[in-house]
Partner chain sequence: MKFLIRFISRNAAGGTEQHDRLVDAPIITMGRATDRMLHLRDRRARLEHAQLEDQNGKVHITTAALAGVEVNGRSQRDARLVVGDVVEVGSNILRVIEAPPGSDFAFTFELSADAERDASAPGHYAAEAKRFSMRSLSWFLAAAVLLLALVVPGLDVVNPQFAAVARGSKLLPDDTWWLAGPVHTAHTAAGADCQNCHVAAFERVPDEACVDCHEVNRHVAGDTHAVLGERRCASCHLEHNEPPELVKRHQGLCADCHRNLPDDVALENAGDFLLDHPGFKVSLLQPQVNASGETEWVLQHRLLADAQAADRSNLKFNHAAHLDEAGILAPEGRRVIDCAECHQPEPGGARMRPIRMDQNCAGCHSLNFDPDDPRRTVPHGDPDAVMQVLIEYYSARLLGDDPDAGEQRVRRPGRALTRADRDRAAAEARVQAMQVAEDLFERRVCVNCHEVTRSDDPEMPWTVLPVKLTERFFPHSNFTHAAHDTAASACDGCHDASVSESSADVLIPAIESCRDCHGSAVARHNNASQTPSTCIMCHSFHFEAKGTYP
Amino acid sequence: MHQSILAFRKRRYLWLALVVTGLSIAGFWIDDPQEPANGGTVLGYTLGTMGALLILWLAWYGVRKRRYASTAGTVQGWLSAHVYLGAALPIIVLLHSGFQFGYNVHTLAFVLMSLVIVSGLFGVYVYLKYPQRLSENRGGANRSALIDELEDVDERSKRIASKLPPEFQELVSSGISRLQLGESMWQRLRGRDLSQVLLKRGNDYAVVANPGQEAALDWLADQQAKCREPETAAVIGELSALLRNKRRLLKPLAEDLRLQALLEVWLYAHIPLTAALLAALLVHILSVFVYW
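With the form predicted on its own in mind, please provide coordinates for the chain only.
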């Protein structure tokens, strides 16, 4: 779907946006209000009404996409129109204002509108770019399959560790419980593995950072090198192999979480900015009718 949004129905909404923009520019060019162009002329009011209705319609998309039983066009079509008509909106509003700005609520509404559009365009870029990367990163699988495979590795690690002294069992159980991958949005965006593990060093245990299972694998390698019993060393080797497999699974899982976060994070700006824009638009309209 992410590739067909812009090409929906032979780009019908691109052509609609171009027609609306062209007519607005033509009207501005032809209009002769006998005063500097501004939002208080007949053309200014006409373009302002168009812009306000367009903003309300664009904001309604957030409601429409959640109405699964609606027959008012497809969500795909709405999104295509949302993108193209949203991109045309700044031109309509600039012509409405006559390119006049000041330190007032009217300019604030324009700034908020611009920020909403920029965040929306970033969202389009993200949805065009990252779904394919998500698919490639997963190697044709999905996140559930990666997690299921990871859980299988953890269960097998527990069974292997049960054949070894308690410190090995502690390593495995703490490595599972202290796995920290994508606990917060910021962590997912950075792709950081903040996992920890409990390791026995001397007579004491210590919690150490374990990104990519490196600390656990280093400790197991050291224990295997010190082991004088071939059978026990072989079991430690099996456990090491499982943790290396776990590391292999964690890498694409961390990248999957990072890419998914990039798909979502722009909404944290887009939605609040849209709400602020609607509030500023309401004040803008009321102030026009009260003072103009």
Given for the second form:
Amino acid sequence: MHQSILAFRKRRYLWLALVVTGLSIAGFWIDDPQEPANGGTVLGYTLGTMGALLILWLAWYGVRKRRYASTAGTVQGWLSAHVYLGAALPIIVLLHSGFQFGYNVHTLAFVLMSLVIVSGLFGVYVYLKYPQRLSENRGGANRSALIDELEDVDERSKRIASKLPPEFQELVSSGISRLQLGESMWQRLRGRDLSQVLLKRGNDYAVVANPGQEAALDWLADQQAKCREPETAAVIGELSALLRNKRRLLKPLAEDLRLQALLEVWLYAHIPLTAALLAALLVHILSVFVYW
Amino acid sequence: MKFLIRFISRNAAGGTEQHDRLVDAPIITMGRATDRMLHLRDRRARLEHAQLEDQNGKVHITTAALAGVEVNGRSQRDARLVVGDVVEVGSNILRVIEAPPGSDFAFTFELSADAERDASAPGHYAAEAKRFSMRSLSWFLAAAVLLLALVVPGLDVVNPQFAAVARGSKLLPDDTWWLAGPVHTAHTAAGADCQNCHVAAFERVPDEACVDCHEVNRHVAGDTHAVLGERRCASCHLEHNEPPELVKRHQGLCADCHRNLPDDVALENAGDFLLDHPGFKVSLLQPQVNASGETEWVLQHRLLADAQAADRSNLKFNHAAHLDEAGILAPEGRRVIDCAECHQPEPGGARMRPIRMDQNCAGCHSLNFDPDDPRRTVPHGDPDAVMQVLIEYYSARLLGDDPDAGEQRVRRPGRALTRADRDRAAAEARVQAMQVAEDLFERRVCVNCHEVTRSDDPEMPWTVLPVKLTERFFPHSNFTHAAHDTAASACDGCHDASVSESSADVLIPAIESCRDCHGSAVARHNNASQTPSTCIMCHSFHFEAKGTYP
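Now the other one: the form predicted in complex with its partner chain, given that the block above is the form predicted on its own.
Complete assembly follows, chain above in first position.
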């Protein structure tokens, strides 16, 4: 049965995270370091060591999840602990710092850590929320079924267009090849349809923006209205119906791509910022002891 | 120019189909972008890859792509096209053909066999989105952090010349990026160069770095506080903290040991100002006459409670009389005086200036001796000099040297003084001087404030006991009057001067008086008007007064 990573094993890692946080806060409350709270007191070193080890362990998740042969816990358990202990990290680190900030490499490490955690929390949010929205959007089918249907529509359009003058074939083939729903992650996230189409206007061809097949459908309607031969007009009408069908199918596909992109995009912050954080952590520890 | 494009595509049966497109334009654009006239379906093509253009009736292919386009197998960025030329961009192939009637230039356009298959593959609708590489971005960010935050500032540690350049530059990162907190304003000058204190990398700041600028005394030599072990200056004097605080003020710093001292330490225990602090002791100067009859001043350290009338300064002074609410008789008449008329703070406001006869007393206590000549005064502080002045004064009057005493001259006009006249006048002057001196020393002037004794010495029978006022009653604490100068605190809030009739009274407040406002270091023991007070608020670890006071 499916179980959310948050609910893994009766939320055991939530409790672990709460205990670790609670102990840190209690320690900070009780500790009387005879000086402003900072990373250099006994408690400061303790919390700092905890935080650093926790960061290394959290980053190790990226390695563990690729070790398919590993039997050190399940990946699901690791992820559950990764999420809860990661959320506990900023409290430990704040207490370590004694709430002292500045324009320096130490606060840089803190900022990078915060960004990693925020992006991770966003990742948790989308993983909990978007798979449901994805399947709702596809209406029970999966994406390849949607694409099969689209390709079928394309094939039939080509066949019908071959009965019409070359500009109709140009319309169909350019409409297919110049479709652009998700060249880049950014485009997918914004859900923009940058498709274009080649239309014959007068004696010449023009490249025209074709979001949602609008331009193609308008052009076909125009051609149909001008057409004097009823049989040809009927064929044009058939092509229009197919393109309307295509438009109906493209909408959920674009939404599918958008949701899929959202499921992935946070990792583009989470992973590179983690690398930067590990470097900043090293800088933090070294610089503090270079000028001890 | 009229371009004829002949599209060639393969159908399912394996044959080819073709259709023509006639374009009347000076330029044919081509690229992967969907708004190009020729849409290139290959990742190797740029969005705006190349163009065919009419240059004076001749057709050229030009490109901005560094790699150029392949014309007949050679990479070129600008090439004239003639019939038979083949242009390749990835899997897109252009072949220049004879222009049929009605066109100026013609070419075929097709995809290579394998590319055709790819383009019609199911991936077309949901091809992988173009994305930057997470891995290279990760390496880039990590390397940037290491370079800017570690390597470049680290050069400051290794190379002083580079450090000077980096710290002077606004753009180069320097080791101020490593600051764990602000440098205290007291160290602004020294803090300009980290190495002034952080002498060696990976070593704590050594005491020598502090002693370079600071002089320190007692408690540092180690004999008094050997128990502290290897404490460094920086154990208590912390830099780079917020709030900036160069001195640890924590109670435990002293009280951890002093609340329960070993038996062999000759100090009373003290753990907290409100709850566990012995009564105040005062340091009083006491006169002692030594074997040769001279007065020596000895410091006595006595419990304040037992020393309420123990101040032996040899001065007679009645605070109550001077502070009389009805006023006192001054040269200009009767007037009320207040404490500040005599007790003036030192610059900085910590302590009071010493009281001096000429500045604080002489305004009222005139040292004149002759009612007929009130401007004449005797000097203060030297009895022999007083006698000398008196004798000279009366001699001059009798011998006529003093122009003011003309009518009393012994000398008759037109006649010189004989030796006998002089001797007689001198004897008479001495008698007069002795009479006036007796009046001054014993009855009218000196005796008001001083202890005067009389001996059988015919030349100078009076002795005035030397006076010395205690300047620091609490040499081991740092009390500053300025910090206590509030509307709520008048002098008599702490000092009972207005009822003190004897200078033997020690007008120093007892500990209870301080506790009105100063409480325990632990806030919950204090009442609303008590401020938490730790040892360091009054005492210092490094005694300024070391050696001067017991």
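Just so we're on the same page, rigid core means the largest C-alpha set that superposes within 1.5 Å between forms. Numbering follows the first chain given and starts at 1. Remember, it's a predicted structure, so these values are computed and weren't measured experimentally.
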Item to check | Hinge candidate matching the rigid-part switch between the two forms, set E255, L94, Y205, G123 | outcome: G123
Next on the checklist: Rounded to whole °, what is the turn of the smaller rigid part against the larger between the two forms?
Outcome noted: 9
Checklist entry - For V105, what C-alpha shift in Å is seen between the two forms once the core is overlaid? => result 2.6
